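Just one chain is shown here, as structure tokens, and it is the form predicted alone.
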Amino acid sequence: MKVWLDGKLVDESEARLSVFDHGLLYGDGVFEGLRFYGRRVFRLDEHVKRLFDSARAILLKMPWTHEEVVGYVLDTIRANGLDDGYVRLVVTRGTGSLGLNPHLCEKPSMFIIASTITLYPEECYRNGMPVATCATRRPAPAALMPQVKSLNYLNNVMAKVEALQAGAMEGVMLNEQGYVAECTGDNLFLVKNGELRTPPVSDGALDGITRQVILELAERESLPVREASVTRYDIYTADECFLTGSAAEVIPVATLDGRKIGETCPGPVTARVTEIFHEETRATGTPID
């Protein structure tokens, strides 16, 4: 595998960062995950823009332009000869001292990985997956802005551990007010009486790229959709529920906390959303060649 690291494509075994890198020492950095299908990168510009927005929000000055980063992503995919797969794009604060001061880091580091990914078993896409509510809460916006995709993911990791220990594949994370924010790595949608509903970003949800695609496609298909606060009760009594994410794509939820959701899984709306999402990913995107 070839990895893009600070201006060079190197073998995976040669891709190294300093132990003094603040991304490693303090989780000080940002990242993006994106997919490519049939040698087209899906929503590449949107992902790169969000990367720059995340960096700007934490006062991490990017020494590359938007256009350069787009080119580096395409170069990495080409170097690995992949038609379909996943890209992880990571920017760290860079090498500094053994202290929190980010101003002592001379320049950021960036690496790009292009590989394949299987986030959940195929069976979960066919029959839905079990999800559990986590005790670990989503960080409050005053503590860590939910729109920043930072490298500090320990909160999500511990919530994921809770879900796995409960026998689930994914965990629902609540905010401090008890409303559903999102899952540990995915956004959440429910369906009630034919209407799609998803938590607003003000409740702590990441404004996911795939989430935005689903909102766009729903409008195009004249599917009623709204952003509104969601409780666990709303999910328990929903007709359908599904999760979205760049890696997960669209995946139906069969149960929450052992409670069956709806009569069939996936339900008709989830099945239709999945179909039009797959059509969109195969028909659009930035060409790799």
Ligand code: PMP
The other form holds:
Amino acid sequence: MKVWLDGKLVDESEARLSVFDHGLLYGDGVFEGLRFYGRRVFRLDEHVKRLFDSARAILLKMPWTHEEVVGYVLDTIRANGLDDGYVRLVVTRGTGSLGLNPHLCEKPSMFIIASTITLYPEECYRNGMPVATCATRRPAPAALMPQVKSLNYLNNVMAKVEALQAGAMEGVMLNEQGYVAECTGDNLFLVKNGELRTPPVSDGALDGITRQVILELAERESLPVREASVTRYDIYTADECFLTGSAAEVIPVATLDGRKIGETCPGPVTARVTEIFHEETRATGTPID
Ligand code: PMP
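Following the display of the form predicted alone, present the structure of the form predicted in complex with the named molecule.
Once more the chain from above appears, this time first in line as the rest of the complex follows.
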């Protein structure tokens, strides 16, 4: 596998960063995860924009332009000869001293991995996935801005461990007020009386690109949809629930905390949303060639 690292496509065994990189020492950096389908990169521009916004929010000055980053992603996919897969794009603060001060870091590093990903077993896409509420909360916006896709994922990792220990595959994370924010690596939607609902970003969710695509497609298809606060009660009593993410795509939720959600899983709205999402991934995207 060839990895793009600071301007060069190198063998994966050569793709190394310094132990003094603040990305490693402090989780000081930002990242993106995106998909390509049939040699077309899905929502590439949106992902690169979010990467630049995340970097800007943490005062990390990107030494590359938007267009350059787009080109590097395409170069990396081409170099690995893949038709379908997943790209991980990471920008670290760079090599610095052992102190926190990011201004002492020389220059950011960027690496791009093009590979494949299977986040959840196929069975979960067919019959739904068990999820559990985590005791670990999403950090308050005053602690860590939830829109920033930063390398500091320990909060999510701990929440994921809780979900796994509860016998579930993904964890629902609440904000400080007890409202549902999102899951550890996915956004959440529910369906009640034919209407789709997802927590607003202001409730602590990452502004997921798949979430945005679903909002867009629902409007296009005239499916009623609303961004509004969600409680666990709303999920327990929902007709359907599903999660979205670049890696997970659209995945139905069968149970929350061992309680069955709705009559059938996936329910009709989830099935329709999944179908139109797949159509969109097949019909759009930036060509690799
Ligand atoms: N929430 C979190 C915490 C995530 O890490 C991700 C991405 N894995 C998502 C939501 C989904 O975002 P996107 O649709 O942009 O991949």
